[in-house]
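The chain that follows stands alone, in the form predicted on its own, written as structure tokens.
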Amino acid sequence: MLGLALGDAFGAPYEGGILERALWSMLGTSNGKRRWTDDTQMTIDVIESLLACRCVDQNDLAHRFARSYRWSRGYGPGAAKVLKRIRRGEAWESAAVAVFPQGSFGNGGAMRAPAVGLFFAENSDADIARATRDVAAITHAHPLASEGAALIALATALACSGADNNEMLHRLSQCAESREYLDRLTKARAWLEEGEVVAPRQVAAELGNGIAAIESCVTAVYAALAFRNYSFDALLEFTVSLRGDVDTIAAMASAIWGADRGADQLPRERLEQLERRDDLERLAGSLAEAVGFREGR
């Protein structure tokens, strides 16, 4: 939870162009502290859910999505319209087609899925994906979409079981269903047994950075996978090199690597300067002392 905070918080400001980064310099702080995006808010969102129904209730999600919703959060604007339908009685799976006939295919579900793989971790491969694709679909229901939020999903979950890179990316390829996430996967894993960090340019340029799924998801998970023995500092670097769609790419890659690493590894001083700090360990706590009480440990 902190990892993805900081990853978001910290990538925010170098996200878009001239106009967007502008803009996030006036919203990006409160009190002092690091604002996140609407990627953090829907992960908490998704928590609270989860919480509280002991399920994915796609009712339920919607709720909380659209009552959250704040523009000052930087939500995608296709987000927003569907959450504002929605609030506005509406229900989802109208407001989700009304906005996006075929689906989105940004990455917004993707962004939200570490959670929804913690929560289900001791569950099937394929219970992640279908819990993590329920998630997606209320604002993100693109075939694209919905694969990429159950890759991060399981990476999320993998990472926190200890798996190695050649396991993860095993199990990543085996969960995959599109030829586009096959591809991204073997380049990955090629890259990662060869040893070296592969410039970000070259990250961008074969994987992606953009907002899609499909640009940018393979690419949070090659990145938490290449700097797992760096420190987060270092990992927060390469996601800003990257440019593009930096505060989701950094939120994902940073859930991923704070699932692997542990909150004691993050950086002290970035987490003094994070935005409501004491109410994400909090929620973080909860949600763990919910999934040890479900899986009797």
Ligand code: R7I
Contents of the next structure:
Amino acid sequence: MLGLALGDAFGAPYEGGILERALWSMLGTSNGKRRWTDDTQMTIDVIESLLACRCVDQNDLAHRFARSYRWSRGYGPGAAKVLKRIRRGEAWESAAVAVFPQGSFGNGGAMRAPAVGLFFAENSDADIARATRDVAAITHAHPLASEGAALIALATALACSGADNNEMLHRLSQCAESREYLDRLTKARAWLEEGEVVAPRQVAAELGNGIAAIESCVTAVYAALAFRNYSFDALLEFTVSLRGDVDTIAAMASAIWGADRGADQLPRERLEQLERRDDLERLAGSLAEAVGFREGR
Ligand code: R7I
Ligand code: MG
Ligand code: MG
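Provide the structure of the form predicted together with this ligand, given the form predicted on its own shown above.
Below is the whole assembly, all chains and molecules, this chain first.
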């Protein structure tokens, strides 16, 4: 969770084109701290909801998402409209398909999925995928959005359990349903087996670097696994050089990386610059405790 917030806050200044960057240069700091964006806000909402309800409660989630919405956190345009509809009293089921008829295929469901992977880490792959799709559905009902979200949640859960790259790619491929994701996972697996980190330009061209889930989820998985044995800063530098949707690719990759390496491997100087770091650490602690209690550990 802390990895996700760091990737988000430190990736955000590099997201998108000239206009987005200019806007974030004005919004990106508060009281000298690095602000995080919608990626972290929705992650906080998911964790608070899971801790309060002890299960996926879609109505509770929808209301938390809607209450937390602030334009200044850089939400995707479709998600912003869905959340404003829910805030006005519309049921999330209809709001979710009001903007895009099949629901959004953006990566907004995947960016909050690591939280679900952590909470359900000890459950079966199928249960993790099901819970994640339910959490995504409120704003991201499109099959490619929920599939990407399930892959990111599962990658985070598997990283927690110490699975190696081979095992991870195998389990992720079993969870994938569409040709689009399977082909990208096969490519990532071949690159990881070769050993050398592939140039960011090639990764962006072949796995994607965009705001669509299909253009960013496997990219994040690849980055996290390729940099497993490197520092957090090396991973961050790589995700920045991918360009495109940097905050979200960095957030998802850093969440998986953090679940694998542990909080003590995150750079202290960057954590000190993070907005509301204490609150995030407290919430992460509550989540860890809840997962431990649940599993009787
Ligand atoms: O997916 P979403 O929440 O955006 C998340 C991104 C992350 O990068 C955050 O950091 C934040 O910057 O935004 O937002 P959506 O608006 O649901 O989806 C993102 C974009 O994908 C939309 O604004 C559309 O441009 C596109 N898109 C679609 N276009 C056509 N048809 C998503 N779904 C569709 C669709 O069905
Ligand atoms: Mg964002
Ligand atoms: Mg983004």
